[in-house]
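In structure tokens, one chain follows: the form predicted on its own.
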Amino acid sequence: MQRLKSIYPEYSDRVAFYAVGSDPTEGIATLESYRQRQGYPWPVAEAVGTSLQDLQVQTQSTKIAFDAQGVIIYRDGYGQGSEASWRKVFQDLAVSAKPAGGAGY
């Protein structure tokens, strides 16, 4: 998450990024408090229904990126993801977010 802290702001106008809590005992207030203490620039959210199970999230800090069509383009686990790999993921997401013809965002 620390690597993302410096990379995400470059793409925040083109890529939606959320940290989703995986602990059912932590509500949105706890997640938001942690986000603020860490200085993370992205919003937090709680998992809904069986979404974690459906996405086969079994460990904390699972990272999943979906493109504009909802296709998973990146998946990794705890402590994984170099700065270069995250830049590539965000670049790919920014490109997939462009409307047809690339006329803007």
Second form
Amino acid sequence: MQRLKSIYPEYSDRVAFYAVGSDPTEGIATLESYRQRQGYPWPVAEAVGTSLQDLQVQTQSTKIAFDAQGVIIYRDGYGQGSEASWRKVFQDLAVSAKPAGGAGY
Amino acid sequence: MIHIPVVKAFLAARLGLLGLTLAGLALACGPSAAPESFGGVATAIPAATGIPVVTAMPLATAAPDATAIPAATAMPFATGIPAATAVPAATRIPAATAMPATTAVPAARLPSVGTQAGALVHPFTIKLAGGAQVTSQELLVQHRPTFLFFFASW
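Okay, that one was the form predicted on its own. Can I see the form predicted together with the partner chain too?
Full assembly next; the chain just shown is listed first.
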């Protein structure tokens, strides 16, 4: 997640970013404490209900990105992805947030 | 009791009247509509001439014994001429007007819900540190592209 620190600020106004706990035994307090210790600028969250199963998140460091229409444009697992590839994902997400022609939602 | 000579006379009289009637009608319709022969039962009259076939036939004029020949034995010439049943060529649908091959209209391509790239994200709910919940539905309504990073503190 450290590598995302340099990317997130550039797109925080156009792309929602959530660091979600992948371990059901860790509550939101634990996750928030960890975030503060690490100095992460993004919000942390815990999955509610069957969300982890529904999204088939089985390991930590799973990444899922979906555009403004809800279509998944990127998914990767543990140890996958790079700063360059994530930057590209954020760029694509930002484009989907602002359609061509300047028409706002 | 049926007398053969009487029956012959009766039929001859009826055929003779029929021939006269048809001849008169043919003259009324013009030379082109006249059939070549009126001697027999009206088998030569084409349906297209429009000549009414059923004609008044005096059944009892030639029969001395009116009870010997019932009316049901009258010549069934009225049913011998079929109406025009052939379909005129003009009403047939020419091949050139047949419908062209169907052009496929693509259906709206909406992705189905799934977990891999290209699929519609499965509905989910997360809870933030402050207690507020965020749903995928809310993010979609707000048209917010989203990046989820799943992690553990250990």
